[in-house]
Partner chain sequence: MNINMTIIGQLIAFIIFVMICMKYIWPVLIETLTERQQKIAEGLEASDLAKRDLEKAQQTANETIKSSKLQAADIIDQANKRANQIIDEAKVNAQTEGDRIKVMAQAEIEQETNRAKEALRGQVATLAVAGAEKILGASIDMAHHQKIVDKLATEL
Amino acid sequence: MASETMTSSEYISHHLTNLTYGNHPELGWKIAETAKEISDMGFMAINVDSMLWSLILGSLFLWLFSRVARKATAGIPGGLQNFIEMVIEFIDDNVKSVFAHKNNLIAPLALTIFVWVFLMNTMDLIPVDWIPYLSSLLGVHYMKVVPTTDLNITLALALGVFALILFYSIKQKGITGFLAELSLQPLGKWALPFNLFLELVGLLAKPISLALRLFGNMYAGEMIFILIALMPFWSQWLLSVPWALFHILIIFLQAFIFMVLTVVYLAMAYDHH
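Structure for this chain only, please, in the form predicted alone.
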């Protein structure tokens, strides 16, 4: 597609640029048409494609699972019901093995995170030129279809988890207990500043590591697909198919790791020290 009329660097830059809507200091609120316009918009901007695809995939998850739940039968289940039940049992077993406390929110949260992140990751398997090319026919300049290659999305997910960590830590231990946990361990009250520094670093590292791990792995995978697309046509299929097969494992593992770490962090929030 565009690789025929762009240089390699322009092609890579184009595929890694989001469709952005924001407040340009000179042009006002608009959809950016160039990378410079995106840069000029600064913080007052939103990546429309990332938001659009994440909402579409989240809606797909809700529609599919609710449809199967409404039509579930105690008799011989169909293939889709069988698959959904396997996913739910897989998540439930993992939650029970990690989270020893009683909370009816944790298992549904884990299921939502796993399936939603998995669906967003799976968009990476669509050939990199297909959707951007169709979008260009409609006059859309940029279109990134893998939400988890956008740090804004992965960081938003991680901050949501972080908010739950803080909420349950304070709910279970009280504000005094939570602050004491941050300031009095591991070396006691005589090393309070040092304790506070260590505990705050560990606390803040949780959302940062969640966001960067998912973003880094998916961004690297997307970059490899883009580089393969720049190669001669005969070699694209030779390389893209093996990489896609391997990337399926990465897609699953990253969704699974994000889900498991979320449950682990929430279990830690419940634990008293």
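Starting from the form predicted alone, produce the coordinates for the form predicted together with its partner chain.
Chain only, nothing else included.
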């Protein structure tokens, strides 16, 4: 536990509160000190911890891959290049098997999503108290280190993908073709309102399911780690070790699912049906 004076529910809510900087209606721009202040701030606030870790991990991804790309050789690859190439080939195979058209954006997009989300998920494996404790030593009260447990982060990724779905749908089929697809099926033109409703729900479900699936999985996983951390310290390993091992699978799987579904949705945007 972070501190002996906290109750369990305080401990949990402390761990689930973002470090938020925003415009409080009465107190002006400041770092929120309570959950109440955060909700008072509304939209004009930014989760500094999520943003910071997301940028750090995204930069780590770009730094690692560009370092290899700069020194890449077509000869015998070294250890790191070998590993990076394995990732690239993994993504390339998956994208090629789903997405048949020629497009320079989809594969790098899939790579970025996969590695970035994976790195953000991996933060979940760092023991829940380490970084919050260190930051509390530095005077920072809240520190939530897993960006994918913040709905803002996953929703932003999903909205980015959604924008691309709309863009490619309209680019491939034209605005009329896209509207026709939304309104003239599955029941023909006489049931147009019903079709439109059905297809719009289907369309909107794509980004929302993307965002919520990733968020839900990571949030639940994080929550379980926090609950395990409430147990007496000598018995925590009994649960935390198996859960961490299992979580390795989940963080990979969620990154992979997000990436594959992105590619699938974009492939559907390309195809006429």
